[in-house]
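One chain comes next, on its own, written as structure tokens: the form predicted alone.
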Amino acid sequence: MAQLKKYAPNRELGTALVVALIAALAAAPLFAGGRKDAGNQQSGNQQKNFSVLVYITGMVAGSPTYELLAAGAESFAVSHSNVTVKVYEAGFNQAEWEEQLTSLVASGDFDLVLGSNPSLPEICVNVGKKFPNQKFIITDAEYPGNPQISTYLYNQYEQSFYLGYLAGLVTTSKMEHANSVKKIGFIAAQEYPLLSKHIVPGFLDGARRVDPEITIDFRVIGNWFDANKAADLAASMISAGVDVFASIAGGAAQGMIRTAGEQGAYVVFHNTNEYKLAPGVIVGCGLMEQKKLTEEILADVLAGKIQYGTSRTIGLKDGYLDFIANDPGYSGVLPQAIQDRFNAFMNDMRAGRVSYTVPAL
């Protein structure tokens, strides 16, 4: 039976841990931490015990990306008796992330660190300098050239582009809560390069394929958990004419969704099926196959197929991004004319008939 274990974040790291960690690092040889054969197991050795640390930069609950990452790793462990998975939730204080990861890797317990965050590669570079045998794989990130790290970047410009197209159809429609102001909204937990250069521009570019006069109201919460602030921002944006929202805000997005339902607006959602969360309010959901990708990554690790130092971009054509149209939250809510136009657009996207340029990160 595979072992499924979870860590809780240590909120009492404090001075004692720092002192202990420094002492441990000083006493240990440079190659300690991380197993020497990590990521290099061959198909003939698949029964060798293999330990995976799923390092969550935040909390699992409320974040589709992290929920799917953890679910994929745990599902893989269930079907592979030699694999142990530990999920560690690092919490929302980013200043603690590197210190926490360093202490975990220093234990030498993990063959692989698996995470999903665009800012995580730089943390792993710093940790990896202390532990050169440790291997890291990070999804939703791009970082080529480091021999300890492999990354997989979802084409989030692409997903935002087609969700923006749907938002454009809705904001220019005669639907109940659509107004005459051609304005869509985006609420983010915080700014980072992938968001600023791919996700938000893609959302606006897609909407402007419907009508080039559409504008965007972009607001930042400042953290990933303050649903009340997200609600206040959404209310202000609705007053300013926004009638369709998107967000990358973790659990804080609940406030935006609640306000959209109460004051009359629509939401399109990235990465996962959330129609049931707010029927009639959430009218479109993108799909990120994070669980599928995680299972495939771990299978490749055990088979010795991972090439560290590389970064791969994946999207619609690869089967790792899509749109969820077979749900009554979409098919039973949006007017048929909007569905027909959007479905045709998605078919063109999948076939590569829609031209667009992904900005450099």
The other form holds:
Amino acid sequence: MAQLKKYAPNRELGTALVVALIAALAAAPLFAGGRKDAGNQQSGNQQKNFSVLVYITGMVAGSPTYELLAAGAESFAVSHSNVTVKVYEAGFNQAEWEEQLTSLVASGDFDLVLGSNPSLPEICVNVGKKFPNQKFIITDAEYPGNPQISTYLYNQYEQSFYLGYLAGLVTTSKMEHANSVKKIGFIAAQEYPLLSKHIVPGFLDGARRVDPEITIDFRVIGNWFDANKAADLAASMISAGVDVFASIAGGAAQGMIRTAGEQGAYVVFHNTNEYKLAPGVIVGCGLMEQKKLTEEILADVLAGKIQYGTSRTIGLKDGYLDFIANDPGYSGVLPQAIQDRFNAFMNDMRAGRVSYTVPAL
Ligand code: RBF
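Can you swap the form predicted alone for the form predicted together with riboflavin?
So here's everything in the complex, that chain up top.
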């Protein structure tokens, strides 16, 4: 009996050891690559693994702000072996964005969600309530006051203001396709506060610094991909007297550029260098340093320097917005008198000598 008694506990211990071993083996692969194990991998020179989800609210291709965000994150990962980046395209159905982000965050795979869209912070607030440890950094947006979210707002009133000034110089000029009507055009994919309160007013205010009689013809496509609709709108606007366009329309802007080229009108373009797309048609391009900002943000994240709960506004003075003048698409196309006036205006803008009021968002 004594032997039996002795034997019984031993068998239980053996079983427990086997169970523990199986459990450990089963759990090992789960933890090996996952975020939760990252802290345990610090040894010697090995740095903590850091995983970033680049959440694209649309598609990357054709949308400059998204292309630059993804490029910045990917180039940062190339130069930092401990950083992994997953670029996820959420598509154009905005009603699905929150659900998609929720399931990605629920995986627990990402130390940081990085995005670029004015409507994203509110979605992150909702997702963040369910996952209080998740951090979000969103550019092209303003949302102070939430301890899980940090935002960076480009001063798009400012960029639109100087692109509007250039459009004003062109529409009042004697250039080949400039008519006598003092009317500029703006084609938007959809209306949202940053567009209606900063981008479109900035564009018109800038043009009116050239001539207060300039008016704007503003049209909305209804989505971010329908280039044919944008082309139709552009044609109708040209018939109504528009000779210079701007747009915030993602991939759909291609249709507007095509029509402007075919029917004889000009385009000024926000955020990226697109001169080569339509030489002689696209006569001015703004610059948004979103790739640089993305790389700086990730460096700050690794250095623990991000202040969550805050929003920063960045623009011309800090070097995050500018105008691309050193390109033959500008310097070889616009009459010298227009370039001289515009370059002087840009210098005044950079030096803070032009006064304007950015409306509240
Ligand atoms: N910009 C794009 O270039 N492509 C897009 O697909 C796109 N989708 C957007 C969806 C929403 C709901 C909002 C509010 C903005 C979107 N933008 C898009 C605009 C973009 O975030 C930014 O404001 C503009 O590109 C001006 O810099």
